[in-house]
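Just the one chain here, the form predicted alone, laid out as structure tokens.
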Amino acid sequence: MAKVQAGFADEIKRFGAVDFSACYNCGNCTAVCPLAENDNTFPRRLLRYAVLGLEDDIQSSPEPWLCYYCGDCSETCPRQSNPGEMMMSLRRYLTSKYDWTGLSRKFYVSKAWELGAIAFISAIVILLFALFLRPTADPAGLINAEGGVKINSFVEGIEPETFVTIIEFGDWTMAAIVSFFLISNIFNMYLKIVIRNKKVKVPLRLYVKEAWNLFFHFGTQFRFSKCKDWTYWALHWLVMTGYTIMFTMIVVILPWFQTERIHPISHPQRFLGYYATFGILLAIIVWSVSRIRRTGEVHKYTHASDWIFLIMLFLTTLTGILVHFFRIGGLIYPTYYTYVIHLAILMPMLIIEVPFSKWSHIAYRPLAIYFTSLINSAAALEREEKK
């Protein structure tokens, strides 16, 4: 028998849900949803679980991640229960439940916790630069022969290659920390949805057979194309690919990206950087304006974590743009000071947002599709075997 959690409605409202208790289970939301198909009858089923306080059933369901929040369900709800915002709130709630540290919950339900963590990590980055790095006594040697500031040469006595190695070590350390927490949270998600599934057991061979779902949906964001018009998909695809490219360049291949020489504008390094910047900045502008104007159901309600994410992403992008143009313009100290500020914003954004908050959704969504395909294929296999 399913366990009922008393007070669950109040708990989920802390993650942004509005008055979903007005729902009387008419099913309009599921009827209009372009993504509700086969056994995935969201948002109706998840709303019912929430109203009844069936916390375990919600935690074992991949359905909140199969919703891409187009807002059609909220627009057609006769009771204004806002099922779309409810699904968004459940994604925040589930993120906190996958996270074994408890930090995700604190960041979602307390602005002070999230802002405090950002300030703490930023202070560490600035302190490290202040304690260990000193500007060179020879500013003239900081300009390339062909023009532009040498980004890796502003520390007296440290060779550019060594400086890049130090920054790269910091990048890899940060990436290891982020990966540890994100992967362990993903494992908790897998345990809740697949391993503890009481309806079906998944044979090992299906993990390989259905793996294409994970890579295909991560790379294409295909399910977004079923919501609204093509611009809804295009914007999410741009920001996802832009973020992935930028993360790869600043963490995985930093020596190729952060070079002393400023490459021609046709060079792949600059082209990829411009593409990533354009995609991320366009998304920030569109989403911010929509939230300010409250355009459509999707942007009618805004959780504090949404604004913190957008502001951090904007500041990271802005400081990155400024560093680039200060370098090109030969402005030595504006380049270096802005570079430190850029890292002081980038580091906390990655450490907090990737494993504990908004960016984790990039991983959870395709994984939910993969886990759903595993469960559905296993169920179909069992039916075949019983014939």
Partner chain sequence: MGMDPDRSKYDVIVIGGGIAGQESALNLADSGLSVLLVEKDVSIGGKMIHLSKVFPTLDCAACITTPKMSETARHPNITISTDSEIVDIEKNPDNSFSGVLIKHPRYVVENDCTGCQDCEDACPVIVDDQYQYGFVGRKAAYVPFSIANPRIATIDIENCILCGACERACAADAIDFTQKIERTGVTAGSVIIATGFNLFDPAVIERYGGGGFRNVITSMQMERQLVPTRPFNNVLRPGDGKMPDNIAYVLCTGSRDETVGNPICSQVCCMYSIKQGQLLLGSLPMADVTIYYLHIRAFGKGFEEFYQQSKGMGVEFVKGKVGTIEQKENGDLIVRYEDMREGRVKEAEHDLVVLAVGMLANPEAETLFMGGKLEIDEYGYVKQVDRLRNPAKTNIEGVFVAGTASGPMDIPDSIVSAGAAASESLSYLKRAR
The other form holds:
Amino acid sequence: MAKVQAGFADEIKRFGAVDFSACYNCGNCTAVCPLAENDNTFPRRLLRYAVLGLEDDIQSSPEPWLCYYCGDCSETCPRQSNPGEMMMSLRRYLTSKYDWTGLSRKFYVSKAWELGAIAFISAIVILLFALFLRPTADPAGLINAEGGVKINSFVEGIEPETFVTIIEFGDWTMAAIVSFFLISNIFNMYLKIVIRNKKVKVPLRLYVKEAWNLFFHFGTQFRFSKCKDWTYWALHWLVMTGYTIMFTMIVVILPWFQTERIHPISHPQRFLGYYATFGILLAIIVWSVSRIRRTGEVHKYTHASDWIFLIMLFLTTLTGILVHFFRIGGLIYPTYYTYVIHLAILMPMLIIEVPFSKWSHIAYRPLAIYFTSLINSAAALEREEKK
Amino acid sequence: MGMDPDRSKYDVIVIGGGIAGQESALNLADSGLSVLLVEKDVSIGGKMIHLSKVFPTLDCAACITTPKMSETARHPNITISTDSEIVDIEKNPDNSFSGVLIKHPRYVVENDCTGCQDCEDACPVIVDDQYQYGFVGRKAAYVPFSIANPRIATIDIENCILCGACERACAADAIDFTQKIERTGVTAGSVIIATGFNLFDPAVIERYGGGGFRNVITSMQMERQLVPTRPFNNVLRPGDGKMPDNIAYVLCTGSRDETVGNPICSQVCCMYSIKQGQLLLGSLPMADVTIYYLHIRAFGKGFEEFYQQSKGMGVEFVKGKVGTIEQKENGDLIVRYEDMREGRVKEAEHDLVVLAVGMLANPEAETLFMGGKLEIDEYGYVKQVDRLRNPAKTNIEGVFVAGTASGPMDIPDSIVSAGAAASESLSYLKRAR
Amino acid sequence: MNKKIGVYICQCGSNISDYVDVERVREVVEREEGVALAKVTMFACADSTQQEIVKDIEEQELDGLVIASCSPKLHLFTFRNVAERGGLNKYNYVQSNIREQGSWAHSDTPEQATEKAIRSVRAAIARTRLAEPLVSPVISSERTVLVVGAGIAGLRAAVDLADAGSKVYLIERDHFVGGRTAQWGELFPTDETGGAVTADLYEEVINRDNITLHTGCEVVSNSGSVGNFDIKLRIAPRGAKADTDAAGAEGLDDFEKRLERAIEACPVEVPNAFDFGLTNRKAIYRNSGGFPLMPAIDFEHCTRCGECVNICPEIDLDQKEAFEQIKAGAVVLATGFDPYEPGTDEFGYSSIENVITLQQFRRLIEISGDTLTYKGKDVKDIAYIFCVGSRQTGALDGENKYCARHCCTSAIHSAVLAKKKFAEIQNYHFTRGVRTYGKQESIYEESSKLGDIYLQSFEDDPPVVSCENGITSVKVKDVLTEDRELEVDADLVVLVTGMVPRADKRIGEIMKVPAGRDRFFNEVHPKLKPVETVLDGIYLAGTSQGPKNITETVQSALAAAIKTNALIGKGEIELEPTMAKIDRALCEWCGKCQEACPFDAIDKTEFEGKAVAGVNESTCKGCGMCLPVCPVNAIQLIGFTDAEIETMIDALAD
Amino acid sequence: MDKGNNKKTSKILVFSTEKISDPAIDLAGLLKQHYPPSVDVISIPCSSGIKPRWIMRAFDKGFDGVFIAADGTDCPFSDTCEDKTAGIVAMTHELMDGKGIDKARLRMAAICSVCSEAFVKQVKVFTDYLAGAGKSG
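Alt. form predicted together with the partner chain, vs. the form predicted alone above:
To see the whole picture, the full complex is given below, headed by that same chain.
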């Protein structure tokens, strides 16, 4: 027996959902959804939970992550109750619910909190540079053989190797913070979806057997390709791969990426960097134009967090590109100052977006598919045993 | 029949010769008023005459309409003008209404034609028969349908090739290609608008095939397959002429749907689908009939009982709107819907899908009056300005609305509403005197 | 016996020909004596066929006509008219019912259905051979209409009847007009109040000279029939003059105040039926905003203390009931409905304190101040249980199988109203599938958007209302949520009760109007004759015929008005010639026929020196009750003579 | 009636009334509530206007049974209809006695204007009775 909680709809509406209470439960949205299948139906069922305030049911549902928001449901909804935007809002809500710190919710429902946090982290980054790192007095030694700026040498008294190590240390610290929160949130998600699932118990061997799902879906975004318009998927895949490559280069193999000399254009370091930049930039442009023009169901409704994310990503990319070209052009100070600004944007973006906000979906989506496959396989096993 | 040029003053002009227009005209004529009944089509009878049996009594629509049509046609106080429209209606300073009656040429002399159909046999042109909703063809010279009133020939000049075969075949010399549009000024003390409704065209719904699937038909096409004067003498699916044995009804096609601009309920689709379901179980005893619905709106007298009865007869009712229809190679169709009681998406295969199309406002009502003075409501229907006291009243004093011109309605409601319009019109005229 | 008879066998599309071999029927009856032609037609009622029959009658000089088709209830008059157009006396037409009592009744045994059809057509032919040409007597008709019930239907019908030129008696059993509509506040879709609408109509009624309004009045007896109903009215004492002329020079406002004081002074308090018992009223009372303005005395509870008379001398506690005999040409029944009264413990009704009906809820909204309170407690969460007393199938099996049509919209509109009027209302609708048909869908959409929550069950799993520790909750297996058991705690449970026929059946019994399967008064045919009853001259308006919303009620009232006007407007009515005829040679006056006649149509007269019975043509209704009692078989019913009936029996027996 | 002919379904003549019971019989057809096709109907204004001689004529001509579908309390003419119709049955029974006809071959029941099921049940039971009586006789 579940109690109906009428006020819950208002809570969801804080995360962006528009008029979803107009729904009259025809089921059209679920029926037109190319991704709804078998026991994992949405969006109507989830929308229904939201209307009725069945919080536990929503929190234990992987379905919001299984939706890629192609917008078919909203486009054809006879009551125009925007089930697609509803699912988007549920993802924001769930992100805030997986997050045990409570910060995520604050970032989502309050612009002041989110902007304040960004400014705070930016300030720390800039402050660290300002306090401890002094630019070298002799700019002559800062130009490398190719005529470009040596990126790791601009601090007085610190060897390039040491500089990279310091930055790497900073990256690792950030990665540790991000991972700590993200992993603990993921654990929370795992508890809600798999462990507290009342219907089935997942046997251990399934975790191994179904693990391929995690990697396959992370790498290919295969589900997204089942949505009607493959260009959505293509663009998203481009961004995802570009982002992953970039993240790997700056966090895992920084010394290989951030080199004193400028490699020839055929070098994989430059090639991969360009690929990632192009992908991310293209996506930013397409998405921003689409959100401004409100073309397509997906971009009709834009939450503050969506814009902040796009702007941060854009600024990060822009400063990254500037650093690159200032270097090639041998512009020493512009390179260094832009580099600091680049870090001052990149750091807060990663620290806030990855564990607490929009970018967490890079982890939650494949995990949700993995968890779903665990539950469904376990249920199938139980059914077989019963037979 | 036909217009007597000397007779251009009437007590009331009734616009639309469907069931509501006829009922209004008869009520007024029985009360001693003179009525001009203007019908755009070549026969009176409106939509109802093309229906099969009607719910919840299951008597045939023709059995109810044809006597009413003959009564209307014969009534000494009623003048019928078919193939006609009335435009530029204006209110005069003395509160009477005047307008221009345009009678389109039929190219057949109404008084001479005997309805023998010799011209039809002779005509070499074949086009889609609009009265059979495109299932079969008809000639360019034709008698509209077997129970038309007047039951005389007409020439479809748009498709006619002017070969003259009909002229030669007509023993009564009734074919006259020299006929021209006739314009007559008419005046009346009051006007009743009974212009009816339009059917929703499902071609705009892409996920239901956009009109392209061979075995997806509209409920009106099914209605034609069920009437005695039907095109195939049996219920057949149009794709390959196979007798269907698993038929699906998709309710709320174009009704209660903001995406097609029609947020209101059409009031009749549930009941006519249930009725067609019962009739199909009668004519195809081995067939399965499944009705996919949102809410069954069986609200009228005897409707709920009729709904329960059809459940008892074995019509399947599935709660859920059909999301998509896909066509298989053999012409069978797969409908996808959500079973909300099980929390699952389901697909079901059917060999014939009937789209239960709803009612839309007939935009012609808006153009009747000079300067668009007639007020229209947010759904495009003639606005009832005093629904609780004078349900037939419009924004123009002396102009009343009857039947589906004011909103979706079933036949019993249309008839009662036509009675109300007639009564309000009569009282208005009596008070004015 | 040398009649030339034309026989037409109708296929009725396929309704008849699917089961009855019409061609075989034609072949057999063609050989019957007197049959000049026998044809099969697709639709005998179609205009073209009618013309063909007329032509046949003229060209073949037919003097008898038989059409085997549907029930004569549908087309007897159609075909009589055809006969007349062909120059035939319409009583030389006989209809054989081979559809309702043939093909449809015996669709399981087509061969025997064909045999039965043959017998039926032969009987009709036999009867036609003997049928006499008859002339319909014409009676004069009163241009007076009695409208029973002054709710919205009665008030509205009266106005149009009067405008069309009839004299109208509008009677209302209650002491105030407006019926149910007067009880409601804002109405869908215009949000005008019921009080305002009825006040307008009352104004229209009293401004018309040719309407006589009697309140506190009911029909006691009726002895007439169409054109000349002889109706006796009983007018109950109001305890005051009903009109406001009493105000006089004092002015209406001051008079009003004095009336208020008089009511104030009354020491007796009884539950107020107008508020469905939610409030009390005095033994001298007015309904809120009710008309006529003068209060009425509830003599059942009045102690005759005289307090009110002291303040208001217009009040007269000694008023006696009065009777009035009127003659009316036609009667319009606008007697309305009763709200369904739930049984004890039906969804917690009368066993759980905060369970009320929709009608009570409507009054509660009206009488509440700034906050919605019930029995002293603030109301925030309201649960509405739909289809209470309607659609009683499945687990809710009951006698009301029908859908009461108006209640979905009414309940949702009330919920929206409550939400707009009072702060923090949350509505929960426990429906069986929302039926806001037509444009009423807009209120459903509005309510959803306002955050009303809809739950749904089917007839087998109705919601359950229970009360524990003072908290009332409603539980349901929600079909919209995987059949999940859901629970709502509610401060108020509103049972959305529908319309049932009036418990007081007297008017139906007096006027002898038959009821349908739903026990509401029955129309003849929902499409052909939606406001007519089987009794000539008696029409139905509004919810006496079945559940309706206000627009539909007014429409049916107006439809009844114009039909009534068409009937009596000419001042004369053509009657059926079916009536008793005395064979005066045989009659030896015994008086038994006079005793048997319910219409006092038979008198003792003299014929060639002996006492014989005589029939009064305008009062004889042709029932035939005098026939079997005659010891010498001296009475024949025209149209149903021994010869005609017996020849039919012979034909059917073959 | 020919006694050797008892395999044939029993022939019943029904007297119905135009305003009350005939609509019920129509309704039975409308709702496809089947009853034996050997039931023939003659419709008259009111069941209290049936002459016993008509009923006797029916037995004479070979009907196995006569059923009066009476107006009962719904009679539009008079509330005395029920008693009067019962009186006709009593009168006819006397005549039947005189001719040695089984009195149970004449039946009467009030059939209201929507009592289609009641009508079907009545004539079915009556048919069964008459078939049984035919065998035993």
